[in-house]
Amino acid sequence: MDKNKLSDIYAKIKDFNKIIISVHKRPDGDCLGSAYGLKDIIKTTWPNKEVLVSAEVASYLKFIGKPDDIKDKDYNGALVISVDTAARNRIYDQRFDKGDMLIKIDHHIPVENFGDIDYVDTGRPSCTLIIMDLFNEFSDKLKMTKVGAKALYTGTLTDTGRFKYSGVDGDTFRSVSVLFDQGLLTKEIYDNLDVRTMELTKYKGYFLQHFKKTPNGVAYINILPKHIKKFKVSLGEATSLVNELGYFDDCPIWILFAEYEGKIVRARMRSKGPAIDKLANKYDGGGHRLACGANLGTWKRSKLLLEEADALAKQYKEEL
């Protein structure tokens, strides 16, 4: 932890009058757990202060909270804060330059600076704990309401995989502990992520029974638009089924091809040893070392991804 750049965002949020609160592209429950919660902290410690939330929805998590409309006068003597975002290509709203200043907040492996404060903490597993941080240091200071400590509770949970994630230690829970001193109530956030549609549980039973092995062991599995439609579930909903491919006890890669609009391909990898985030960035992604994402463009390039994933399989298993 930093301390000293904390006081600077601290400094900075205290500061400013109009704060907009920037995520990534096909936003997480981390990144909107972080946006929300980070918004519920600012507006009960500052009431005045008009904070804004720039961000698409996820029809999944709108339980946490709501995007704004944001215009481009808003951004007129603004302070924005990016959250979860590595690079500003991946940056949802891209006038985010247009504020007067800019803050960086994120917890994946460094790609660029950006802002004109950049704190990133690669030790904690979800950007909703750099929020927590920020909000524990200032505790005498700054406010939140059961609001606040719902959304970052959601993002913790869904970024370190109900807590089983690499990562996850003892800051943790004591950090987690400290919502539920703000009146955290957990079951709204279960019964909201435990439900599964009658179309994606069918789908579920396809994705299992189709998704394929290479020779060395990395699982991983195609989905198509035309899966999509048979089927009648979101792009959403289907790539959420990442993690079904990671209970395979031969296969310490797992990825998930998608095709977005545009006949855009990406990928979603995750790993139970091997360090996958620097082959992911030879494919324009990134992300965390066992967790991250690339984007391909074309299904051609998923094929040159996947052998050199199944090479870095091989290698994995030789030396263990």
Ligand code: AMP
Contents of the next structure:
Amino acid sequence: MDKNKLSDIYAKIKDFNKIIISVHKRPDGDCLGSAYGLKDIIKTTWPNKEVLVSAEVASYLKFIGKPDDIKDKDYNGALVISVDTAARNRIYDQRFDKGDMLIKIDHHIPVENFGDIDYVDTGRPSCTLIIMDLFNEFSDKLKMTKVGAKALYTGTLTDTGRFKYSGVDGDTFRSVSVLFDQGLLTKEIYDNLDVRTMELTKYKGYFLQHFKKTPNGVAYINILPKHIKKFKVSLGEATSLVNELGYFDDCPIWILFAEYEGKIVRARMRSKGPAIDKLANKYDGGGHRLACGANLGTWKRSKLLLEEADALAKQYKEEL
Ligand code: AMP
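For comparison with the form predicted alone, produce the structure of the form predicted together with the ligand.
What follows is the whole complex; the chain from before opens it.
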């Protein structure tokens, strides 16, 4: 934790009367939880400040907050805070540099530096935990309601695999305990996160019967538009099944390839052994040591990525 930089961030938030919080494309629980949690902290502490969140809606996360309708003129005189996003081109609202000042708050392995203040802590397993670091560092000045606590807890849950992934440590639980002190109630969160439609349940059956394994242990599946159409599920729902491929002890790496609008292919990559972030970087991607995304463009490139992932799995097994 960089206390000096957190002080600078606190001072800027205090200075500005208008703050726009920006998240990444295809939002997840961590970016939205960080955004709505931070918004709650700022609005509860300084009710007269205008705080807007620029984000797409993720229907399964509607219970933690709603994005705002932001006009170009809203950026005049604003402090923009980008959360949970390592590279400029991954920010959903590309007007992020139209404000008076830009702060980046992130926990991914850095792809590029940006922002007048660039705060990256890869030691935190979710970006929500960095927002909690800010809150705890200035706990004598900052306030939060249980609405903010709900958003921050949701982001922490989803990005840590419910406190399972590496990076979860004593600080994680110490931070989370503070959310309970703010009145956090978890039932609504689990009720919302644990919903699965009948359509997705049926698609999961198809998914589990059609994944493949490479010779050296990469479990993978290709998700095509025709499957999505047939099972009446969204791409977001289908790709949420990525960790269903993570149970095999002979497959240290697993990858879900999916075709998005415009025939663009993307990968969600996961590992329980070899580092995969460098491989993701080669395919316009990145993330964390063991969890990455990559923009492949074409199915041809997905084969190349799969071959390289297979070589990584082979090398990993040989070194065991
Ligand atoms: P996902 O599979 O989308 O959950 O991504 C896993 C991790 O990698 C998340 O922390 C993402 O923010 C990050 N990530 C996903 N796609 C990219 C990308 N194209 N470039 C950099 N990081 C990414």
